[in-house]
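Let's start with one chain on its own, the form predicted on its own, as structure tokens.
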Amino acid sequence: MNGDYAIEAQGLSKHFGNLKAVDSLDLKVPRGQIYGFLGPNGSGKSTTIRMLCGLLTPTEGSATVLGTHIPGRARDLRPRIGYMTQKFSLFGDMTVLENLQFISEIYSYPRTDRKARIEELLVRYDLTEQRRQMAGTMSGGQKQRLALACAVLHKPNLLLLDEPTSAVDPQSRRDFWANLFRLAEGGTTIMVSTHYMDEAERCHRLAILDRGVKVADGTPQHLQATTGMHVIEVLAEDPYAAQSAIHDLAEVASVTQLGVRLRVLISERFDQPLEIVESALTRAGVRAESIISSATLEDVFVAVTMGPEERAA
């Protein structure tokens, strides 16, 4: 175990019947940083978070956990990560004070110091008013800070957490990431799965999962600058008429439309990328403009993500 690395995977596996919803999965995630999932529903990202912190066994393969070997002592491991699911699993009949007490039982935090510790949390996460508050009556977002302060009661080294932004207002996001952002600078390891592009963004590294296989790994910038691809940005009159035209170009891998521009991909093996768009427009007779352009991350994720014979287009 090298101790740069909160959790190292060696060919990580879970399959379910014929369904392998994790294939082969290697990981490195460093201390201290927030590591992002990325990748659509059903890509695996729920399922490797379940393994590393001891809820599924992997059906092939093993990880290390803060030092902890996993499948073998995942019950070793539980005080020291916290877990919050998309699903904020809270006691909706108790208040937030209650739901708090109660998770400080749950690790038996010291006595002495609870009332401290939760009161430290009902000011640091803004639910001093809600303490006597039902939790099943509150915002999303309230509840979602709720979750994160059940979630870190007890000090854990590692956070997990499974899509945790995916029933909140774009508000409460920017908050929970700041939130974030300062366990980090705490030391806190952060793992995090998402399907927000601008949430994946904020991630100092990430690896993106498609249909249980990771297809790329790195920070941000790194996928952003490697992708395979020319990116050319085409703002045109008629946004419809230009995909038509550019569309089933051999050349052309992918073509996505953002409200009257194209962002078209083609890989890096063709030269000239701009003219063989503006050709295309061109001899279809659309009125447009095109410009060699940086790769976003949803650009990197299409790359990735899309099938060999798309890549060699």
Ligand SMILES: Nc1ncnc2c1ncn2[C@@H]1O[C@H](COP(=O)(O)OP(=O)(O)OP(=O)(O)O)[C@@H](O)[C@H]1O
Given for the second form:
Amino acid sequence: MNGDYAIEAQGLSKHFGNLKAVDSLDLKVPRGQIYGFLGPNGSGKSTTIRMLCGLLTPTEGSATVLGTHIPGRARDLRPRIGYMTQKFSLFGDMTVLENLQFISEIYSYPRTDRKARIEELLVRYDLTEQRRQMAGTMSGGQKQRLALACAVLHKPNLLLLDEPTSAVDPQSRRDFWANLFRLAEGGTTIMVSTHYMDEAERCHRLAILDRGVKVADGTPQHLQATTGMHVIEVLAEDPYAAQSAIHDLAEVASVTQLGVRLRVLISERFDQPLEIVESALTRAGVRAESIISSATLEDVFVAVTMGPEERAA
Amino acid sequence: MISLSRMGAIIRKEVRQLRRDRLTFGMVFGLPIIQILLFGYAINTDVRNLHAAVADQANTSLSREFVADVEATQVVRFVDQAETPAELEAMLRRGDISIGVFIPPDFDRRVVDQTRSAVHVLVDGSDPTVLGVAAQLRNVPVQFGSGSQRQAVELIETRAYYNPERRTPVNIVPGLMGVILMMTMMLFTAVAIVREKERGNLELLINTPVSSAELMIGKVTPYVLIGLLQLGLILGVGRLLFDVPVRGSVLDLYIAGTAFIAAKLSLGLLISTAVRTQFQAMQMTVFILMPSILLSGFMFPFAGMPQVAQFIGEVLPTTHFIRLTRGIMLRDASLFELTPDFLYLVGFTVVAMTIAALRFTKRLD
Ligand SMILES: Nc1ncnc2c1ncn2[C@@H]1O[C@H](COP(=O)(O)OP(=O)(O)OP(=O)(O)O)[C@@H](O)[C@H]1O
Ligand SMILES: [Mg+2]
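Would you generate the structure of this protein in the form predicted in complex with the ligand, following the form predicted on its own above?
Below, the chain from earlier opens the complete complex, with every other chain and molecule after it.
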């Protein structure tokens, strides 16, 4: 048994016709950690997760999940993994309680402990007031808490969460993540896909996918330290004019506006990034202040997911 | 290994959702009642009271007696009088009448002569049933004199063939049982799995330890019970309103019913595995529904259909079930005398269920 990793995938690929939704993906997810999965829309996050839990058959490659070979013996895995789908997939015309009961029955949770386990989950995921409410009528955040409660009910060793916090307010997201950390401390391995940078920063490790290809992999700190990009922050009175002045520079890989500030990425191949930006601004007659900044995860994301033509800059 | 507790969980969930779905729940019991009322009252092959007019140019006692005899059959009701055949034709064209009876001035002589027809019946041939009714009129005897001297011309005992009690429902209800069960059973199951596919529930379900067989059987079981309830309902209403008898064994009828329900549910599941949306499932159901209604012997006598139609009819489970119900209910036949039809239903179930379970892989691709 490969004791250290909950998931090990080699050359995992999924093709839909000509589309390579996932392309030769290698993954190593350490046990007991929260592993983030980042990527733009359509980059293959859901497809990868579905392959890992045996819902989709890989076109090529294979994986070992909790010591079980995929796709061959996916069925043996079911009792040991919890999967939270991107789209709400519980029964809208049943109450919160009925959904939890159904899940406990379908996973053959020990009959004598069912009630206690469900009560515990209702409290833990703050659903006690909704217990008799139809699941379909709940708010987005409540639905996601219920989905998580159902995914963890049978105490799985591995949790696969596909964008569990889309449509959840910041406070609820913090609570949601507190729950994830608690689960990880209890020894559960969690793989979670997300679009939120603040969530990505909380992960122990993360992988970034772009068009089916893994473009970065490591701890958030490691990724930030190895972007291969200078980051210049520009504070301008007229950010729009500043953006026009630097956007088309050959050296500039990308410009992102954040309020009155611009974050400019320039490849590390260029030695004096600050001078490049400042001279362009001066030439355009834009008054602005530029400073060297350090890369955030968002910068990493922008840097690794841009097209090859931009990267060549 | 099938786990009974997991299957039980699926069954309970299905029942719970069904109970909450007011519309479907209403359909389960409302549909059979509405159908049986509709078919029982509206579809009546013994046509009566067709509007008719007479142009009696003879106006003799014999001709008047003939007109009275025609009206006495109750097949037609004379709503108007005309002078000439042309007037009758005009009435036909306007749709005021379906049948015109023209009696020429020399009616009495023609009756005796018999080389020329004594009466002309003008029929609205655009409706085939009216044509059929007109044929009955041909058989109305024309009689001379009265009392013991009565002498009938063109004697064919029409009245013996006529069903004065208007017993169409007796023939319709056993067939209707097949049609109603087919509609509800097939539609419910065809939609059952696709609905979960559409709502996304299936992605969750197939990630749980539940197996394909547990899921299939669990989903279908509640509907078997519903089907048997519907069967009882149809029998009860048929009995109460139309006095439809069950001359054979009720147990035999229920056994045949169970086999038919199983066959239809398996077919529904098979459809469910072949389509992607509920709408497609509906279309497929209708696609099978139409031939089942038309070619099963429910609407038209089976033996009278063209070869190809008969062949298609033989494949459809409904055909065999209708033979079973008519046999058991009307002719007091036992299931043993009807074994081939029963075995066909069992065989159909096994084949359809197997294909459905094989087709339903617990995967998304
Ligand atoms: N069943 C399918 N048939 C055809 N193409 C598919 C199928 N499922 C996914 N795809 C395609 O594969 C690519 C990856 O899809 P996937 O759902 O994995 O993306 P994602 O990273 O989860 O995106 P999002 O952030 O929007 O959820 C997309 O281009 C999508 O259109
Ligand atoms: Mg996705």
